[in-house]
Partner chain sequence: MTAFHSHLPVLQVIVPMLTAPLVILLNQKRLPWIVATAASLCAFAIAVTLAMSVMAGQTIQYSLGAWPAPWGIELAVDAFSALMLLVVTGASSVALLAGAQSLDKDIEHHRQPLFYAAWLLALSGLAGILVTADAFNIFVFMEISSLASYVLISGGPDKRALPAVFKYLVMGTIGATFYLIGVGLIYMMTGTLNLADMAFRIEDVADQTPILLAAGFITIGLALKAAIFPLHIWLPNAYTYAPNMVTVFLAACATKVAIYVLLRFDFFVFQPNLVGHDFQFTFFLLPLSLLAILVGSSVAIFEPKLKRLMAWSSVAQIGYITLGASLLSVSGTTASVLHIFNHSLAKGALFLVMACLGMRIAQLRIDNIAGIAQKMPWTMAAFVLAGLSLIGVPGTAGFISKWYLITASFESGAMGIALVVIILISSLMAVVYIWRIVESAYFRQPEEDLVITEAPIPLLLMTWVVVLMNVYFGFAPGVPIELATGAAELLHGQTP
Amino acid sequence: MTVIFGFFLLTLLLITAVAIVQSQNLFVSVMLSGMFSLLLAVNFFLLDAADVALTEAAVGAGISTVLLLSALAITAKHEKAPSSSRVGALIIVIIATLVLIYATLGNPQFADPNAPVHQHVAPWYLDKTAEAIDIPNVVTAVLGSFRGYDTLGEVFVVFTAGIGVLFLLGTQPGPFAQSNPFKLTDPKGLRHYLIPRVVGRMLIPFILLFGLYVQFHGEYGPGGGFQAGALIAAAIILFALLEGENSALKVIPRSVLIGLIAGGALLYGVVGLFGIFLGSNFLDYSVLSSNPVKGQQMGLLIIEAGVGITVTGVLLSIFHAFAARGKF
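Throw up the structure of that chain alone, the form predicted on its own, no partners.
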């Protein structure tokens, strides 16, 4: 039954992707993109990738949809007609699709326990996590401790992307800010709409609470700093849409957002340096406490907090940068 439902979801994903490409109305394309992300998140859950599914739902269907709508506020309503033939692009897409299909023929069967990916380092992670870190969620142990360098690099990628977007957008208004019907920066927000106001005010506390739960429960279940940062940012963005951007900036001013962007990444790096100062290696959390296992747990808690802080700051800063483009 799960396999049949999986094929059904893949069919819906294909139909949605074709509809996104074919639609000339940019607003419709954005809404379809949100639907695509939700379907993809459900598919990840079916594959037992709960952490990835949570990230896809929060970022893909939530944050990305809002940011695309914000970008739509500074551009035209409909896509411009192509000035040249798309035959070349179509040929490239067909060739790439055939290559990908051919490559999948060599993949092991679904859920095969003897697949090479399950016989490499995965058994070592499963055996050593309980001994070295003593947390149930092996994914958090791998990303935060065993592969801490990779996660630190991802944090600085998010940090760099946020700074780059801020440099590119600045605060100058876009050419379509006055005439575009999808403007999201109404100073009064959506307070004059009864249903969004009531539902939104009910949801915001629960979204924030769930975000904090995901942040501090990542050692025991799906979640962590990336997912929690996206959820908390989604709650603040919903507040900005309901009450107006100025109200959201009073809650978390731009100067605080810049501090969050840099502070989270700095916190992660400082934890790594403490390992060196205490006579061990960079990002070795075991020396943070007299008990190496407790030190690992403490280090994971701190670096996950740093990840969540940076992700929250970057996403909110990008949203406000888009929103500011619609102001004069």
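Form predicted on its own done; form predicted in complex with its partner chain now:
Chain alone follows, minus partners and molecules.
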């Protein structure tokens, strides 16, 4: 049953990918790539990667679709028809695909318990999590503690993207805002569209609640700071679409957003520095409390909060920066 399901989903994935590349209408491409992400998320779920599936759904189908659509609203709706045929590139790509497929024949068998992947470091993580951190979700343990330095880097990648977009676009309306027929956010919001507005407002608190659940339940089930940040940002973006961007900025002004971006990243870093001050290594949370296991759990909780805060701030800033470019 799983086999049939797997084949079916993978084939759908391929068909969607071809359709995304083929379509000349950029809106269609963007909507299809949202679908692609959802299909990919289902595939990840079949492969036992619940956390990754949640993230891919929140990021691929949610955030990246919103970002692409807001960019389309400012730039162009259609792709220009290709001027020349690209048979050469196609042939090269097909040959490269065949070479890749040939080379993957040497890969270890799928899901084989004796594959090297399952032998060396992975079992250690599974054992050590129960012993040293004592939380059910091993992914969170590896992400936050065993490889917490990577995650610190990840937070700073998001941070860089945030300040990059702010640096590029600032907060001013761009020159194309005037003539632009597609308004991303009406200054007055959707005040005159009764049904979406009522239902949307009803949903916002629940999305926020779910975001907080994902944030603080990350140690027990799939979830964590990044997914939660994406969800909370989605709720506020929804508010901005319904009530107008200015109302959203009244709730969380730009200065606060900058503070969120910097504060979350600093929070993570400072927790790491505490490891040094308390006589151990950077990012060692064990020393945060007299009981090392409690210390680890405390550290994870705080750094996940830091991740969530930064991600919320960055995603909202990017949204506002894009929206301000197309305003009026």
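Whichever C-alpha set is largest while still superposing within 1.5 Å between the two forms counts as the rigid core. Positions refer to the first chain, counted from 1. Small disclaimer: the values here were computed from a predicted structure and weren't measured.
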On a core-based superposition, does residue 102 travel 2 Å or more at its Cα between these two forms? yes
